[in-house]
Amino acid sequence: MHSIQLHENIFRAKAITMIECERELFTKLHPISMQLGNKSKEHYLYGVPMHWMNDWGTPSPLFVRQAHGAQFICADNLSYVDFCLGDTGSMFGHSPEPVAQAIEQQARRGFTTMLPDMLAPQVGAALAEQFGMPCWQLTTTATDANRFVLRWARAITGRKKLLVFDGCYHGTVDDTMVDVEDDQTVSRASLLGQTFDLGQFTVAVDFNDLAAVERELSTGEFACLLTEPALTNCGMVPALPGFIAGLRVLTQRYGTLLILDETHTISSGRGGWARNHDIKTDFIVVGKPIAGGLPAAAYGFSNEIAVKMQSAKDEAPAGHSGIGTTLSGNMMTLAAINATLTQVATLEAYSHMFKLADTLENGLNEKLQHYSLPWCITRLGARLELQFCKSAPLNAKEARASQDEELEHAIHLFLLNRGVLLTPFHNMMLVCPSTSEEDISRLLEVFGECLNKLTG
């Protein structure tokens, strides 16, 4: 035991040293980004348009000059192979040509009118064809979609409570920003300006625990259960075989609506995880990549649910429903969604993505075996994640226990300084339709160099 602990301490010390060296190297490689970072501090909080853009661990944000396909060029004219892809926002590549053309053409015809564009029927049909839900509403973000679906679920059922899983991520919806502490659901400690106890109407239980789900749903108090088909924000936690199907059975048994947030799990296959696993949900939420990277999202539902939604709206007093924003479903995003779904997110594109994801997964595992590292690669279609545990975690507690901030940071910075970008958290990797075999080889080569330095 003592020798294992000593090995871990040495390993962590190397990671910390690597971080210091890589931060110095970043500064030398990116003088223009450093200048832009200082200039931006004059007008932006933390020197960036949105504060989390500063969470990459670099001495300055990495400013981008242009992005296309699976690559981008930074302000200092350095090229990068991008496996982050906007954390799914550009899952189908940067500026796909059909989307770029559609946006360019639409820009001459109008951006937004708060009226349905002539493309609306075609986009509705494209959403239904791809994701298997007949009825849709459009929003600006997946956060909005989740928030609005929660309102609909409560209106339909007349119930107040929401069931989620510990470690869940559904954007910035207040109801879902909870943690589990001492078996109690509490507001997440990191929330800014939170004024009331979110545990009053939200309950969180462990992912992959059907008994815990039934214990809660059997009370008959829950309007809906909201989950991703796999947790993706606390590290990747895939569902055990039969778990999501079990949720479908339990929600139907106890009159609770099942909502699957597929914003990240669109990587599972064309049509998302639920369609590829033949799971019939009450609502499905899709976001980020459906408009090629423009702000757009949507939520789909069955004809039966549509009737109940319309009844709830018609019976409510006149006035603002709390559902909808002015820019939702605008002309520009309709054009982008239509091009993405009909010309970019194709079966051929997914086939290419999965083929290269196979190569990447095998190559990463070979590297881990070569260096005798007790880590694993967890995969969800075109989405892969390096996790510091022997096998994929079963719930958020196991995922958190496997995380190592210094080690994640060291690997991310090492790869970034050598032209390969992963997400800055959890070292997640996405393969897009524009990713090439050369891109995969480059990632594997640099990852091997990183491991050699960490273990040498």
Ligand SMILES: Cc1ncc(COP(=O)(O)O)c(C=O)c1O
The other form holds:
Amino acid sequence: MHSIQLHENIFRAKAITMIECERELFTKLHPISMQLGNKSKEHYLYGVPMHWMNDWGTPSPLFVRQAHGAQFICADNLSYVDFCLGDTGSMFGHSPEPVAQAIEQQARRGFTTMLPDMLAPQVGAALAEQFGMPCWQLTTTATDANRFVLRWARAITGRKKLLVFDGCYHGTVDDTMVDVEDDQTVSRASLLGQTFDLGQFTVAVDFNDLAAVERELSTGEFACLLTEPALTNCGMVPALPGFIAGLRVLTQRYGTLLILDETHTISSGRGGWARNHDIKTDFIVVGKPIAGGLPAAAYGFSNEIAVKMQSAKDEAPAGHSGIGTTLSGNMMTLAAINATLTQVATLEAYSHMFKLADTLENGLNEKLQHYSLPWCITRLGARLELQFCKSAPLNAKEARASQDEELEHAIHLFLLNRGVLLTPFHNMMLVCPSTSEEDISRLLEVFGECLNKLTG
Ligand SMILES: Cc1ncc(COP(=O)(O)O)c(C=O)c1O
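With the form predicted alone done, generate the form predicted in complex with the ligand in the same format.
Expanding to the full complex; the earlier chain stays at the top.
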């Protein structure tokens, strides 16, 4: 039988059976998580501190006892090799020792004062050294960083419109929560409590389509173009060679600011994707792992942009700028960022991650070949994604067409019940500095067993 047909017919039934069996097995293996899940329902919506923690498709959330390096132990004392790593928050491993020490020491010296800690100049220098941008502002989340950069961009340019790509995700920033329907940009239907039309000031076009970008930018109405260097939230969509460089040329030509959100693409090399590909942007956003997993993010910009930001602020009437939150840049996060950037996110750490990611990529591809599956592994440095298409998608439409919720779910649950955690929904795998050859072998072994079951 042709592989695609196999994927459409036999896999579906097998995936559904697998999901049922694995949910039963989860219940047997995790009595304490099941109990905690019931208890949590007393005080939490959906029984979890954040409602999406319940979206993993397990009969109860998997409660964590402790996490260290590339491993964690669940409430039922089972251990897992973690390739989800907090969806990038723990990309440098759980509780990296230098960060744990910095936090311990800082914990006796104060958490937050609304004043800059003495470490501030050092942290600014570490951000500049690592990401190649001279000027910085700190925020608590990457969502906030993106939100604030959009404000600055509009204030600097005096323009209102924002260009993004179909399938983008930049955190819960309202302006970016759009979809394309019948060639029109509209508010994403799933948004709760959304009262105004997001398509009024935001336009989304296809990733990897420079002509569409030029068509929009040439109107002269766009304050900025916000994108990841590769889309990582609708499956993984890498940029075609020259695409991001093309965006730089077009944004400069039409007076639009280019913002690269490197929150996930920080996996592609020390300093992020843009630095490693010699692209000069107006702003970059970094978040998630920069404080070793503590809530922290930052946005960087050029000296020229800094001058424009200052004059926009100086010329604005006195009062709230709409930019900032009370706990951003607090003493605790400064200590954690400093330790992460100077002692954890090192070239040696990245080179270990890439070496093991090579082994993982080769091993996964061998398994796909062995079972004649028309799927691919899309790679961005230490980040790998299993996609149900023959080669990496060109844009979000292609990525969506390749998605298969049941298959993803079946594979994810099968691995989880055998002590290997992938990121749910899109089966993403991250390799951290503490991941070992044995961890990779374990993933490959269990993935092979899973494919054997699905195809057998
Ligand atoms: C590319 C990108 N930017 C920003 C964010 C927002 O990060 P946070 O949820 O930490 O605010 C995410 C979250 O997944 C992301 O994928």
